[in-house]
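So this first bit is one chain, no partners, the form predicted alone, shown in structure tokens.
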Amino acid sequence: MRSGHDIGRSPTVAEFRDRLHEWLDAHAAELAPRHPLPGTLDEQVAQMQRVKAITYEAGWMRHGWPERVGGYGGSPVLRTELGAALAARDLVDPGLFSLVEVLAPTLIDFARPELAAQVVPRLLSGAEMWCQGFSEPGTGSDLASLRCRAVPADGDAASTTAWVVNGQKVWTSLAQYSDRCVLLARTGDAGSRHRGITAFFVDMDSPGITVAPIEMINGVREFCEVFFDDVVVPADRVLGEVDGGWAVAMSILPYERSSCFWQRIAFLYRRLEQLVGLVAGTEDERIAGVVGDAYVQLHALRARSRVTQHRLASGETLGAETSIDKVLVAAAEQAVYDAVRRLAPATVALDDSPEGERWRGEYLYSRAATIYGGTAEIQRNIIARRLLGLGADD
């Protein structure tokens, strides 16, 4: 059985996909969750890290990543295919797994090369977990108004050996499990908005960091508040340029809205197939129409997302047009779970079995799809102003 090590360093996407699924079939028992689905958040995180370790050891997790960080090179679409395959088989939660795709490229592009070479393999292999410290109370969708501040430890930004961070972040996914944080803090004039922000790579065990998990509507504590009280960050942990953090933040968006969305799409197709199985044999004249509507929205999203992925893989710069992808993924996700609620309401509302618990939790989580990652209203404003020319940005 060929592993990811020996299919060649530059396989086509089709060859990679075929060999990967062959390997996943052969190792299904080894990769399967060790807990009944859906599992607690602790169990889901442990499962994800275990799957990352297995796929990294077998070589699959290294395709699509640069050789300078221990990868095999090749198109980033290869790593997208891996994430989608794992999500479609319920081996990992796509929302949790997508943090790899969001944060690893940031370190590769903006960290010191020796730091990236040291830490990125630890993230890919499941030895570490990282979080993203962007949003703050009152500044969720208006990231440029953040107030968390970093000042030079000795008063001189040009020659300082360390920065001291004070402030608060919120909606920080998996902060309670994380070893590191990609953090945005204001280092310049608060009136400059997009200028005067710097990105840092912070060790989460640094003195002065307090993590407080937040319980969501589905009962899961995936998000956290994170408090920084006189946290010292070495100057060599600056990502990119001092006061150049906005460019770092914007570099993340293409990955959030290409690779991550492809994983989510595979997961949603899986859930739609399971819904069809759930209602099979029932006499409900709405089934074809409700399922068909969700499928059409998913298919439109998939077509759009694939184009976005190939644009990213070819080196194109992605910008405001990815707001279309964000609107589509939120609409498709809610369409799938609205279909579940309409066709199997008792399962969502009353079933206390593990299956019912999973459907109910995922339905509740889907309500946030038009909020997290930039609200639907913000995305439509971006589309109207920057793509359609219907007004100037503020």
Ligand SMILES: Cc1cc2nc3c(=O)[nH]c(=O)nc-3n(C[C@H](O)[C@H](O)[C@H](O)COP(=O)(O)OP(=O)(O)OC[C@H]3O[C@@H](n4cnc5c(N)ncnc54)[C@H](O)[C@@H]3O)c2cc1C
Second form
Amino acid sequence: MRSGHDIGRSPTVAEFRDRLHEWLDAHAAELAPRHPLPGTLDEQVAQMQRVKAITYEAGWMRHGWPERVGGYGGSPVLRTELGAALAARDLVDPGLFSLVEVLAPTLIDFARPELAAQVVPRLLSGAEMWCQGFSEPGTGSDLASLRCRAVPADGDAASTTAWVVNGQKVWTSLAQYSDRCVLLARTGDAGSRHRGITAFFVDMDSPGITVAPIEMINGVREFCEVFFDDVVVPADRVLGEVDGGWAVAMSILPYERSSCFWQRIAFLYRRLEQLVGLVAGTEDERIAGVVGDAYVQLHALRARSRVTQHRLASGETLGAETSIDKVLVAAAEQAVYDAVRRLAPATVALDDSPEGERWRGEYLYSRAATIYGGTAEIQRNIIARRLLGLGADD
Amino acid sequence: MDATERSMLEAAAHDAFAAAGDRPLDDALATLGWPEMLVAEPRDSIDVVFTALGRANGAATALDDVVAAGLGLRPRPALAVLLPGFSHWRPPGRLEGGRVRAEGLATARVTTAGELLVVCGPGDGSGAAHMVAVPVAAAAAEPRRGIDPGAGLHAVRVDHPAEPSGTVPWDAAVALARRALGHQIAGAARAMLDLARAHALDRVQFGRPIARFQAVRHRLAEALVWVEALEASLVAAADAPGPETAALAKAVAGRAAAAVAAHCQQVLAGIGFTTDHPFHRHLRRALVLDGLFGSADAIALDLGRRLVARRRVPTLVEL
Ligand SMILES: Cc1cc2nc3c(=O)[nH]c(=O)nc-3n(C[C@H](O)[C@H](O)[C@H](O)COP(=O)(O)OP(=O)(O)OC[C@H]3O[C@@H](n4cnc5c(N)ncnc54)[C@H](O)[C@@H]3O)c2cc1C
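Got the form predicted alone; could you also share the form predicted together with this ligand?
So here's everything in the complex, that chain up top.
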């Protein structure tokens, strides 16, 4: 059995996928969750870190990442294939796993090379978890209005050796498990909007950080309030330029909207298949129509995401057109779970078995697909302005 | 076809269709090298020609050639093909007691061609599809104006002596026809969106272009999402050709056309409700094209039945 180390440094995508699936088959027992699904969030996080450790050790988790951060290089599509395979086999929760794609590229592109080389392998190998501190109580869609503040500890912005952070973040996913946070803070004056924001890479064990998990609508405490009271962050932890945090925040989108989506799509196909298994024997003449509709929606999304991945792989820079992918992924996810609720309403509403808990939890979570990562309305604003050229709105 | 050849063909198709005005586009297509290019370069020629037909709202009989090519025959202007009835995709004919009996639709070619090709499905007990060519004179063809007189469709009945020939790959012909129709719908959808977008920037109400109103912007954005999803589904159907990916592309086409038409019609409002404005032609054409070789609803239901029967939900396209 060949591992991820032995397939060479630039396998084709198909080669990589075939070998990977062979390897996953052979290591199925070792990789399988140690708990019945869905499991608690603690169990899910532990499982993900274990799977990351095993697949990093076997080389798979290193393909598609640059060599300067411990990767084997090659097309980012390779890591997309890995995430999709893990999600489609129920080995990791795609939402949790996607944070790697959201956060590692930021460090690679914007951290000092030594810092990136030091920390990115720790994220990939499951030694660490990171979180993204963007949203605030007064700042959701209008990210440029954020108020969490960072000021130079000594001297001015150019000469200071450290920054002092004060303020609050909210809805920070997995902050309670995280070793680091990619934080956006205001370094310009109050009215400076996107010109006065800086990105920091903050150690979550820094004195002055308090994390308070919040219960979500599905009963899980996945996101948190994070409070910063005089938190000292060394100046070499600035990502990108001082006052250049907007570019850092925007750079996340291409990966979030390609690799992460492909993983979620793989997961949605699996869940639709499991729904079919759940309801196939029942006397309900709507089944074929409802399943067929969800399948059409899912296929449209997969086809679109595939085009986007190919553009990324051929070196194109992804931009506003990924808002189309974002609208489609949210619509397809909600279509799949609408199908679940329509065809298995009692499972969603009343089934207290682990299986029922899982369908219910995922159904509720799917409602956030039009909220996180930029709401559906914000995506349509972007499409109207940037893709349709309709000019500014009122 | 490389990218340059392709864009030259796109430009040539555009010019030829523009020059033809309201006349049927078959002659214009012939000057472009259709149907020879269909045989030589099926993928690009179907994409470019049918997209251009959709955009131009043109009437042509090129679908006959696509079905013939899908059946493995050499397409030619003298050969018309009997299409399945509206919303269906089963072979339109049956062979029984030495006769072919068929009911279906045909393009305007049925009035000019020499032969009409009738594919016959199960009924003879073999389960396979057979092909019979009858003289067009033996077919009773009646124009169907319907909601889109410009589409040139005819309702056709055949009852004629015939013997079964060899079997033909009907599924492959259906798949190719669905891809062609998908492109034509995509062209029509782009055309509707272009009209609505131009109107939104042009039309002033409350002292500003209506493109400034978010309700209008979001409708157009949603329309673009559907157009792009459809175009991607057509790429998937061409990259991973087969009955399923073609069926899905046709289903996405039907959904996209309905969404795009609804959003654009609302944005065009009164002017789009008149026959002075070109929007109505695209709306009509989209409604008719959805019904050829299976509507989105019928295809989605059929796919759903297969998924449920097999308890499998295949991903079909890979990176
Ligand atoms: C499950 C989940 C996980 C999350 N994880 C994180 C995380 O890890 N890190 C993080 O920083 N944040 C996270 N978030 C927060 C998320 O980014 C925000 O919820 C999102 O940006 C929307 O902000 P808001 O909730 O304040 O809504 P608001 O911005 O207040 O919007 C409320 C409503 O108004 C609409 N609206 C707002 N502005 C406009 C406009 N210009 N045009 C039209 N409509 C508009 C919105 O679309 C929405 O419907 C998470 C959220 C969820 C649900």
